[in-house]
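A single chain, nothing else alongside it, follows as structure tokens in the form predicted alone.
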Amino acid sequence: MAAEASISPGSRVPPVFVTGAAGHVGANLVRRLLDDGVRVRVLLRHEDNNQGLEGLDVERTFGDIRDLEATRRAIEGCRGVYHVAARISTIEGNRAHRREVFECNVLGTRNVLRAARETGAGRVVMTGSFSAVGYDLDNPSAPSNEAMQFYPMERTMPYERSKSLAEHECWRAAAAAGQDVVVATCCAVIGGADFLPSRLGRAMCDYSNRKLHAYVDGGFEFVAARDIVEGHLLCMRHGRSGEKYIFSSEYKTIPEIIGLWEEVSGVPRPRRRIPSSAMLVFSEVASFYLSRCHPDFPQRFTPGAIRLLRKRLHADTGKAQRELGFRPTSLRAAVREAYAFHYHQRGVITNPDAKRPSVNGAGQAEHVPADRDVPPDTGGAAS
């Protein structure tokens, strides 16, 4: 089993390797590793927004996980791999978009696994997606666990299918090559260090700036950034090879998330609440047009996202709690940290009526202690 090693003076401990380090999960993971005294090497692309790593003491390599040789060179000499990189999307897209999703998420995962195997890098922890976890077909809102297979017999997003196939690459590597690999399944992430930003972070900023004029019903599982990072570390240290673990903080409905945004920002929620059934019809037409005529235009409520919200999927984190000691935290602190980050560090919340979050003496968003309000070893859903 691979594990991160802290750096002592004069130490020549090999670095831990991280893909997708500039994204929301990756940026939080890298910061936690550095705080723990771990030496980190990251794989970046020159054309990407790498602001999330500015000023951090990490080894930078450049390449693309779709390039096996570049990935092998970048990972050489590392011990322990966090494969976080993925092409995240909730649209069907055109042919080129679907191919990019497949090549990044499936072939890229295959390359990272092979490179780690051939360079002797040890355990690989891959970031999975809760949207690629199965559910009870007769009762979709019943808690889903790791043993439930992804159901491909209905309309699904290319991203969902690609993350299911990426998991199969992990299981094939474990079964056929005896590779040490664990999957850390991630839900919708809320928290700071959201530089790109994420879809959820962008929606929070739009809300705070009064650019969000309506919202839909439905619900999903959300995970605090600190919780999914802790989940990755627990998988690296204690996870069983060839297994996956679901990490979530709480199930929330969209009106409940809106309520948290209203609480932290002081901005009243929109009066218009659109039924998801009506929004699904509208989004089908809008997404069809935008994907073909304006493929670079950001789409907030896509048909795929609405379908997920309508299922009201719940997560069972019992396995991660029993086997790894995972203790989920509440989302309130994560929402406050996300709001403070976007307000102070990104400076994109400009509504003069929005609350000004507190900062510490260093001018950084004040850290909010996490409320650990889920009892240990419940064996059930985090909500």
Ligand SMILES: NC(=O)c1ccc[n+]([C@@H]2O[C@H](COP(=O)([O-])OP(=O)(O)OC[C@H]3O[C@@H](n4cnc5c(N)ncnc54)[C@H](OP(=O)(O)O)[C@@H]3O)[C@@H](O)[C@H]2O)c1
Contents of the next structure:
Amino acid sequence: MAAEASISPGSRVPPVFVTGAAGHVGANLVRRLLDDGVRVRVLLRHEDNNQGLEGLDVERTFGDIRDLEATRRAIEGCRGVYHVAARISTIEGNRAHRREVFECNVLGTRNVLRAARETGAGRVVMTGSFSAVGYDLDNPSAPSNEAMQFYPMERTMPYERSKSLAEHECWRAAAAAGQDVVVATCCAVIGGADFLPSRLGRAMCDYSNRKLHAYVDGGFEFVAARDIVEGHLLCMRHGRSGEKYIFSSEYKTIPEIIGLWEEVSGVPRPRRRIPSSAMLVFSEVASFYLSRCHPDFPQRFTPGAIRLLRKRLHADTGKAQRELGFRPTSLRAAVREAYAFHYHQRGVITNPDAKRPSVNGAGQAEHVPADRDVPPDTGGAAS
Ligand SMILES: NC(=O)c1ccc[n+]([C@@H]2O[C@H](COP(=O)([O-])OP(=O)(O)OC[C@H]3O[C@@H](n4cnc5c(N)ncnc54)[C@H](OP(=O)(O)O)[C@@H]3O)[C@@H](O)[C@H]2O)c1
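One more: the block was the form predicted alone; return the form predicted in complex with this ligand.
Next comes the full complex, and the chain you just saw is listed first.
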């Protein structure tokens, strides 16, 4: 079992190493580690938006996980690795895009594992994705657990395939080299410290600024940022080597998520609710055109994301609860925290009719256990 080093005055305990530290999960994880008194070293890329770490007392190293030597140099002297970095994408993209996704997520993971092994850094906790967890093909909405195998023969996104292959890198390292590695599987993250920002964070801001004119049905598993951070720490401390654990706070339909945005912002939901079957056809056409003619144009409703929402995948977090003592907290509190962050810290919610939140959005929202959550007002629209 691995343990994080904590700071005691005058001691030079080795730092833990975090990749992807400026991203949504990483920025929340680093804040929690620092709050817990853990020394942290991060790997950043010079050209990236690293605002998520501004003002934090962390050791900064620079490099790309596709570069084995740079990764090895950065990890040297660390004890415990959180490998969070990944190229997130919900598009099929062109050849260059798919290559980038593969190289960052699969070869990058291979490099981080190898660098950790060769420098004696101890346990690696890699962030997995619920979109790369298997499900019952005949009944996709039946709860998925860790034992279910990702099925690559369906139409899947390059990102989903890459995260499945990244897990295989972990299991290969565990089997062939006896490496101590645990996968913390993450669902769609909601919470503060979303500096880049995430697709979900952007969608909530667009909603609050009345720039979201329609929404689709379907549903997914969502995880509060604080819960996925807790999951990573639990994996590092108590996870069984060579195992993966799914962390989710709650399943929500999209209309239910819209209901939470409506509640938190005071902005009424758009009247148009588009069936996902119709949206899928529209997004296929739009994505085909944009990928070829305007590859850099951000696509809001991608076919891959719509297909995922239509499956209404549910997560079984029983293994994490039983083995690690994981207790999900309130998604409503996470939405409030995210809203406050984008409103106060990023200042991007400018609609004068949107409510001014009282919490500051930097992880300061109240800690409400999930069982105290009140069912959201879905306005009768939940599917
Ligand atoms: N957010 C979600 O809803 C969600 C859901 C399921 C799983 N996950 C998993 O959770 C992890 C973190 O996600 P996130 O939401 O925090 O993503 P994020 O906000 O996009 O952050 C990812 C970070 O990794 C960095 N990175 C990407 N490729 C890199 C490379 N080759 N070398 C070094 N750094 C690199 C990114 O830099 P750039 O800014 O330059 O890209 C960014 O700082 C990922 O493993 C993801 O697969 C997330």
